[in-house]
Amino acid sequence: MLRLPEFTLTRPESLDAALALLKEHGDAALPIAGGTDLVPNMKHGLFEPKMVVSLADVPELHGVEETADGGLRIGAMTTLASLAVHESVQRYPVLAQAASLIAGPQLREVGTLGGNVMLDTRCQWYNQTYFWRKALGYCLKKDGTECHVVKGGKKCVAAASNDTAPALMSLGAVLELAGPEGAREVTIDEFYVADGIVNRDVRQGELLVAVRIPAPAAGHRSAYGKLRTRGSIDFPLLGVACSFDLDAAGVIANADLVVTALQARPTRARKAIALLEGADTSGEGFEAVIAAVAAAARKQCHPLPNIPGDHEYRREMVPVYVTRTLRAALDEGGPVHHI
């Protein structure tokens, strides 16, 4: 049985006296919001914090309201099943449709919006309990040296597997952050760096208060698609975020695609995108036109040995799940047909 370290639970009741525990305990302490991903983490090892804070009771971080600009505010401790369903969400099809593909039903009625923008990166050699591990040697991100993904690596390939951030860029979103040091705000492409061990840009002590999203355009169409072992529960194989607006003719515009779960952070498919800008999707030449987005996306995308799963078949799925979620986008957020 794998047992939970010793530490100390503290429940504030303000953001303030979050954030006055976290400045005050330093490395010791963790901040807890659904708990999903750090409980099981704590379990095998990865970390053993002296005190956890946990937010639940942190009204700061609590409810979606739309904002002046007709955008929404989405506080982090919003759950996953209430973000997939909420009404004014659905405004934004990728963003529910990611939500409601996270775990699976019981783990999204407790996990949160921050905790999987905030989520660790993962790795087959990491995410294992401390016994394999010792065993093994540790690895990059945890007590070794090595990289077991890269011989011979120096930088860790980690990663990111949170199936919201693709999302959240590809609609532009800003992130409402507070610390020791005050109030910052960081779109979410500035906010993710590629590096495995510490993929995200916060700063210690520092908490995810809120997500911002633009208002959509009158002809947005976006979805989402994930592929991965199981339909429910498990971590993206990959994940595939698109979006983009449709005027009355037909064109497209403001086009994005951002793909995950390949590596440190999610990237962004830009000469798939070039293709995609201006294309006409009522002509006859538009299925040449997916076929080459999706051509195009699979060029650029190259999936390491580091999650469960052929690497090599992550890699053909690219274009497979590309048209797929393009598919789904034109068809005004229907669902993605999965495997």
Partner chain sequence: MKPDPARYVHGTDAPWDEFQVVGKPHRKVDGLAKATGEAVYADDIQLPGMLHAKTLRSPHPHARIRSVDTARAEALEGVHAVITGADLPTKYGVIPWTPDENALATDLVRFIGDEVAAVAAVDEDTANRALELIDVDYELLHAYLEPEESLERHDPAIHPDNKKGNISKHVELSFGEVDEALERAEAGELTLIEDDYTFHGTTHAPIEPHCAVARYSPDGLLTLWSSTQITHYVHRTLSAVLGLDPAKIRVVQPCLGGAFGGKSDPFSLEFCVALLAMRTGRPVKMLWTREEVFYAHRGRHPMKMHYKTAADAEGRVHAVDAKILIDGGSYSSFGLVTTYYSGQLLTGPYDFPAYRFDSTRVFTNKPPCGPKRGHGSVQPRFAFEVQLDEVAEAVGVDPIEIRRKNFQGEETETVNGQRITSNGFLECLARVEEASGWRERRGKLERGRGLGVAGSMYISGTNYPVYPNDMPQAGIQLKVDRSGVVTIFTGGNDIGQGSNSMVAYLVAEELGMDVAHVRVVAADTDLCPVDLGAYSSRVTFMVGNAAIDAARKLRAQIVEAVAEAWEVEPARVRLVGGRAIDLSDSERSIPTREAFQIAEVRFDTLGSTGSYNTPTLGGDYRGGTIGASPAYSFTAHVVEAVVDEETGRITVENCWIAHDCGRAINPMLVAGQMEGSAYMGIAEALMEEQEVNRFGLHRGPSLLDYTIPTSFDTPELHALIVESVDPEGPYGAKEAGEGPLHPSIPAISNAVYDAVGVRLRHLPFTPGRVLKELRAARESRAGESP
The other form holds:
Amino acid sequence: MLRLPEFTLTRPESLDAALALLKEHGDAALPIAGGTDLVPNMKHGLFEPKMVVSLADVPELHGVEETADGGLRIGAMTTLASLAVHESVQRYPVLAQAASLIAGPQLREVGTLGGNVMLDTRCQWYNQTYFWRKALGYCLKKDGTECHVVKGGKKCVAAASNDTAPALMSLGAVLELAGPEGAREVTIDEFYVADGIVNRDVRQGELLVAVRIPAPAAGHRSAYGKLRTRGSIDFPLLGVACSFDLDAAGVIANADLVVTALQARPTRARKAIALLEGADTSGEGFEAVIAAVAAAARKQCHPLPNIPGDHEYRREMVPVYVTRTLRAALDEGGPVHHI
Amino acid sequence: MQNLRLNINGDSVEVGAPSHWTLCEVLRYRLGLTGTKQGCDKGDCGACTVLIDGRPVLSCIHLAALAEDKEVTTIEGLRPLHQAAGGEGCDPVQDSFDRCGALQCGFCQSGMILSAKALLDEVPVPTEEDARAALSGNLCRCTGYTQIFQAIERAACERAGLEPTKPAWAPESSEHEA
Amino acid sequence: MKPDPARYVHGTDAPWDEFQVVGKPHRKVDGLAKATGEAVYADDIQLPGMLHAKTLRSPHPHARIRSVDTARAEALEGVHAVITGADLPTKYGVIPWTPDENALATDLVRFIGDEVAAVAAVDEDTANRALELIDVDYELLHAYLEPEESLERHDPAIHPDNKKGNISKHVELSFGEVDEALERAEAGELTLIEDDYTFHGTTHAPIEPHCAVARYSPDGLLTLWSSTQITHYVHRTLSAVLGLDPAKIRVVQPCLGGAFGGKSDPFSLEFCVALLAMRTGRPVKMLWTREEVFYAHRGRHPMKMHYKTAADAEGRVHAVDAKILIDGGSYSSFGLVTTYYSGQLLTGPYDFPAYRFDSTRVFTNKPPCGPKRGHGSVQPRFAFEVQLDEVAEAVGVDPIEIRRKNFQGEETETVNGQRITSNGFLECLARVEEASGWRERRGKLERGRGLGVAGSMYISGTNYPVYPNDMPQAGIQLKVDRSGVVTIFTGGNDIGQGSNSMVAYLVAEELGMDVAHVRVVAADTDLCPVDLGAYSSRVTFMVGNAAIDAARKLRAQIVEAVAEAWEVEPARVRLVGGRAIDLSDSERSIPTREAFQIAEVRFDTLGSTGSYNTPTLGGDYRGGTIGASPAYSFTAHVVEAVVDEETGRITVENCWIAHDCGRAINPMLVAGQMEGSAYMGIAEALMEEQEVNRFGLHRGPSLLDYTIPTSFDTPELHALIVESVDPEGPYGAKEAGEGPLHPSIPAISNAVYDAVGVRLRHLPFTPGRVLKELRAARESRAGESP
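Return the form predicted in complex with the partner chain of this protein as a structure block, the form predicted alone having already been given.
Full complex below, order starting with the chain above.
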């Protein structure tokens, strides 16, 4: 069968020990959480670490707790399966829904929130075996000089494919990172950058420790929509996270709309959000607002032929999924998914 | 090369394997537990599903060393565990798969049966939607899943003393026993 | 001369008053072994000192090999042997008339993934490292990625020895007065529907990747265990390619993890492990990665089809005229047969007074196509069944009704000279019509939801063995034990369809035994009589008849011996329920075991053989025997589909599958074949595609990117078994494993038309394509309105 490259495995039992190992071995070491993405990627020769540092036994990365301000702090090693059903997470439907739709059931048992936040970008020219990529002559993201997505492209546009990223962006999450220089916090918005090669602002030897989400407002509404070929297993062809607060009169505030699986970074649909902000959902004009929001999102969102499938179709689905996800959030339903 | 101490089907076993070996490879090629299959190399098909602490996990993308200190159950473990618990013959899920025609080529079925087992341990009488969800990471290319759903329903109903809604196929035991 | 068919046909009645075993659901003989992980598949075999082999593959779609240098690889510690095309120069092909494959490329590589060299080493990692050390110098050649280009030019030729340029096979056959009917249509006397239809490439994707293990014993005996569905052809081809006496080769098929036609060619890995085992004196295993399985392919041929159907005002078909371009990929494989099948298998269940087809298969620099479940006939069936719906609409006849009107009948002959015996198609139509609520619902459902029907026929084996010979096509041996056990030795390949169980049921039926006392030893060329393999849906019909043939001889001996011992007429002795009983004396009965012992005293060691061979069949013209089957199965589906007009997604909610399998030997297994077939057809219609990108690279050779349906994506499948009882089948049985795939695809298209008024003529029905069709329909409606 397809083999992993040779490496040694270490199992540090504290955050400090893990950070020390990463510091000592530098580029030669890679942390592994659930491994559900890293292991296939290593089998494809995309990563060839000499040392793999398991985070399974690092207690600081585990646990879900409510914070003093009523928010939530989720340890990076929290599995996607437990995240999807965790009682406290249900207050954030967009996150619980996104987690419930990642890959298939066995993967969610092992895959972690931290791993999903840190997920490598994906591309049809990249997520292939070593043989395949060699036959191609490689690509810009790994071992090559040319991007095959956009002819003559000099910038990697592999797609952000993590379902939790847009959900967390729409919730205003903050990431707690620890590294050789100490701990730092960064909003998830700032964390993702528009570079397909590495779309995360992560520094050498840094680990994601936890994700913090602020307390939901009383009228918090959110939902997640995911387009994919099958009802399970597949990465998103399009992901839409929608979140807002609804006041007693039915007026929207603090709206957010983030679309992913387009390009390297999840896209905040700014014009669409502006149209949503302050909209009266009880009024007659709301249908027109939804249509305008969908049209604005379509105008801003340009899926590229990076991940497999028909990118023009993915673009056509932007307004459809934005509309459906918005409605689902409003109706406290969702996720929007064809199954 | 590392020395692994694994708990497989209730046995504590020690086995040497390089760090980069997956649990699937150690089970199949070091321990001879070839009931665990692999079909896709990298976590796409579910044939390699085993239970770790009762939960279904893809052994082909799970580093063997990370299964230390946990209870691993493979397809070979179900019948002995059932018998150790005072049962006769195979685990009722295995038996039900056979009686409902759910085993065609059989290659996906050890993973499928273990996913079904995990479901039934959690939800004693699952709906068909529960079954579809629980098996949605186990690809079967032969059956169209229909007889697999029948098998799961039959196993659940028999345990719960309910009447299955789907047609029964093969009777409980070989009916021509002399 | 074909032998007398009467020798091989044993009637359709139960051997005694009523069936004891046949017609009832039974466990499979290997079910619990599979359920418990005990069953041994090829990759489960571990032999002492076994080496692991890997294949070096071409990174170019079309290139000439200038040189291969293996010195650095051979020098790597842990490498035991490296072989290249020079070591295996003999060309082969599953069809002996078109030997154009080499186990390893000798001069040209013809697709990305074509085999170039193989390494045996102490472990897989070492073998992989050695592959990196083989230096191949390639001269790149123009790559043909579109079949049209292969029609137009052949410089450079993909197969320079081929006299027809890049054309693999061309067949043009005409029956009846096609042009006359078309002229009448032109004159307005008949309705003519004419359109283009496209079928894309799809692959089998069995969950078990191909694997082979070879051992070369000190006495010069080569044993090959391989995940094959054609043990006998592998045996013959190994002998030819290795230059080894077939008496020195044993081929064994272990338990097989799915095939669907994808394991019915001899494959490179089988020759490579054999030669590597001979070179090293050690057992050698090669397990393909999933990616390599996609390169080996042999899947459904993409076809571009142009159909004309002329029909009268009643909807009766007068003529069908087809022109088909078939993309064969890089090698012939079964392509000669595929090209014939693309035309020959369409002449039922409807009567065609006149029929013509012109099919051309071309080579391209892509993974080779071959036989996938419903070989060669799924694509034209799609085109024609959609076109028939268009005819129905044009003449204003209900789609089920038009299929009834054109029904060819039983005991008839098709326009292309195929003999039709039993034919349960009308009952199939009635069953799906009833179960789906067709009359109340079709055309009356809310917009977006529709019902569609389609029919089909398929062969139960053909009378064309791939190498011409008059020996039996299937053989069985029975061995009787004093313990009361009967062991069946069959060359039949159980690929999951349950053929081992099938023979056990038949022998148990004949001998009045408990199925649990019947053992089956299968697909081992040293132990079992020859069977040609699990393809063309031939196993139940042919091996089943051979099993009855063998068991009936044994039965006669046992009855005779017991009758003698009891001093009664043989007619009084019956074998039933695991006992021999005296019909006139209810007190007198003995267990089968004792009956066997009495017979052994009387006749010495017991055993018997049985055979099957087809009668002489087929039209009296070149190619007339290809597609000629001793019996045809018939199928009708109704699909209920929902179309989301915003997303273009088609959801098949229900598929009613009525299939005439002659007689259901085990209805549970027949239902499983019907459901699995329908699932596979629906899958390829909606979400599967095997295609290469602009570089000639497979777009996504993995089970992540080649999306086969999960449990969520599979509709409710309703198996409705129809039993026409075929006069020549084993107790009347016909095939069930391939026929029920065919109608699912056109039935979806026809259901979509009922749902949203759009005709889908081009596969696959991806949401993007459906949206485009919906938009085109809207625009054309807008253009029509004032």
